[in-house]
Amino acid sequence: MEGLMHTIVLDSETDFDGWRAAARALVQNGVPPETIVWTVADRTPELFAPSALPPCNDAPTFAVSAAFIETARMAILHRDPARFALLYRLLWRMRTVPAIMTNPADADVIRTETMAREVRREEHKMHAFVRFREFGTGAATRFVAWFEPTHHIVELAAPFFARRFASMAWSILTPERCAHWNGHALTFTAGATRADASSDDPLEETWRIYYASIFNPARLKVKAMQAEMPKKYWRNLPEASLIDPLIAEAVRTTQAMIAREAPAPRLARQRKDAPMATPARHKPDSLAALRAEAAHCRACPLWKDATQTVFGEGPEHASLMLVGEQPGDKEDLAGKPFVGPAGMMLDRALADAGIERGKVYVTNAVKHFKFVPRGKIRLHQKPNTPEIRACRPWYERELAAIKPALVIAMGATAAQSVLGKITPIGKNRGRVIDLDDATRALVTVHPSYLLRLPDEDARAREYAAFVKDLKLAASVLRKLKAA
């Protein structure tokens, strides 16, 4: 294959699919980069035909990381024409070099990395700066939008149109690319022209009111602004044509502002902290009760993207209650507590403290999963202060049911239910911590931390320090008991 040259030609400037076909081919077949030229099918020179593509032959192949074809998908929505051959030049060196996308300071990956976050970037600007105008009455209303997209983003970003506008009717016109929501379906069309989209409705004066009742200049940050609103997008916003007087009224208010006399100053009053320190009294309830009413819990929004909530789970009477943080995918899905690879990391260490898992409670401060979607992985997201405070009252009633002697709080969100405040792990593990007459407390920290550390050295003497605290444990429950 050395010394001849290959045209490859995709469907379409977003042909990830045609790129990979031919990607895996050449790169099966030894084909260089250096002898490929890369085009689109609207843009190919008529000197160069298409290139047949090798047979896939019987080399052997080679691993590709879930990272690159994430970001290569990315990618190819760029609006750089050199981005197939970037692509492709980066799983040729795949080939020698498996690991190179975690290589923070190779050239490639870092343009790369840099075109799929301005993909991103993009698609989140489209989400917020495109603006329906109303076409037709009655039944034949429908929505037109004009926005222009510096990359090819338009059939990534519509899917987020049809889920917020689902009940009506819309169409985002592009130069390149429309978008078309029928209330069912999504379709797409080719490119319009800005003569295309409606160029005013009768609404747009009353969101202009609006948006001039909640502009506060005292909050105004010109420069933060233009970075996160580009006057490249003013154009198609109704709210625009204040801008420019807004900023103007901004700066004349804040002068008068500064040349005002001073008020004198009120005393500052001491802002006392939400009740959350000092656990609530709960009838005792059976856990079979507990956990059939915490099934339809809905105190925090976590529910609706969770599968189910996942409860607590061992003895009605433990002397020892381990409380974690939240529940990962893996509890997520069996509904179980301390399933997946921290489940067994915590047997583990139980085994080696010489604490039977089976005679303990294991429960979480927060019972539904909370995460970000990464295409078909789900990446766990610490809870937040409210979302701890709405899961509480579970805790205190699991609490009251079990009366166990002693709670070991792992990790820091499961310190601050315990506790009622934000706790530092390390200032505090070690100690044995009244909660009351009959209940004291440990902090540890959470068995995931361990499967975090980067070296085998850390991890090993994390996990030491990890089955001290537990070993401790043990040693209180056994004064507890003689007492």
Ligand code: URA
Given for the second form:
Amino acid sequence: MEGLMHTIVLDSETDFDGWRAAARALVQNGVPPETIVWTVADRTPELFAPSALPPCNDAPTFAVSAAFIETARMAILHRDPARFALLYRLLWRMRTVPAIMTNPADADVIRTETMAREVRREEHKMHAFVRFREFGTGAATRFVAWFEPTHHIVELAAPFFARRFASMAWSILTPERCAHWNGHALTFTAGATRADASSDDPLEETWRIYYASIFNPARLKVKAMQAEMPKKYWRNLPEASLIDPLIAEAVRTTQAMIAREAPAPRLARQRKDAPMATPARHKPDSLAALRAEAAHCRACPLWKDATQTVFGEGPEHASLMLVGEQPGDKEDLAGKPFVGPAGMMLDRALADAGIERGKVYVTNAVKHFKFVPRGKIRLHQKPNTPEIRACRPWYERELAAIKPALVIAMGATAAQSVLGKITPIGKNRGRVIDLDDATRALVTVHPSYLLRLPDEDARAREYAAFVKDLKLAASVLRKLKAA
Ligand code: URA
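Swap state to the form predicted together with the ligand from the form predicted alone:
Whole complex next, starting from this chain.
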């Protein structure tokens, strides 16, 4: 095989499986990297006839690390035309240096990891900066967005929108690839033009209002803002027309902003008391994948002031899931739910009810800390309905991943998220509620309510009632297991 030139033509820019099959055959047959030209069907001039692949068998040749496969899967979505050759060169070198991916100084490893990182970053940008426009009315309503990604990420990023906007029909058009969702299935078609996603619609104004409401001049850092929202994305964002006037306004409004609570975002068409949709039937993701995705959540403005997303924690298949309101000061810093004073109260009550915390999945309805600064203290603020709604897909996806038999909603915010509507605690307390065929819910008070009670008797009485609710949960679980 040596000496011959090989032209490998992949089906598309994102044809990882094609690259993998070809690379396997080539490496098995000892074909060195410098004798291969990698290209893609669409951009291959006809004079480049594809070479037939050498025969390949299933016998393992050498161990290829899972880390390489994962990184390669991302890096192949990069725009750099040299990526196929680079990945093959790495694979080729892995024959003699199996641990090459662990060498942080290797130029090929550095370039591959950089490409994978840039692709992931672009995926997050797409999640954050796609803006849909509404077309049609009633059953014919469709949402269309125009986006110009740098890398080949449409297929990678589209499932996020399918989960987020599961019940709507939408299309994301890009110059190279378009994604479409009809409420049931994702499909992809060839690229489109900006004119195909024409411009004026009622949602433009909504985005502008929303952006103006979340813009926080006290934290204005123009460079950082441009890094997060690079200028190239601005022209497709309705709210971008506000950026210059808002910056000009910033100094004047800063003092006033510090003195008052940030206004709640005004998102489109949300009545405060409107019930939330029943949890969509998401295809379960692993908790690790969910946690990684949630780390970049920008679905509501709370991420801006919080230290980090505080995702749920506990066994992947816990039969009991506890839902609180939102992380507090300590949780925000530690990145873990219920580790501060409310967490200590919860731990004590769980122990008194005979429930092992290590066996419970503990999470919150809202996953960023909401607060107002008061001197050195960060004062907890109750999340509002748009914030609870924006965060609910994470709870739904945790639910789909864990499939607990029982969910305990602690406090009004958790009850709103778990039951999908605003509902008084007292009305539901002690009642086993069916969430679906396989999942029940109980509602109780939030442990921090116990901490706030001023008199000792009331605290002892309410603590006992809280423990009683947890004992009821333990007994419901036992019965469900025995059934
Ligand atoms: N309160 C909550 O609701 N959740 C936490 O994680 C901590 C305090």
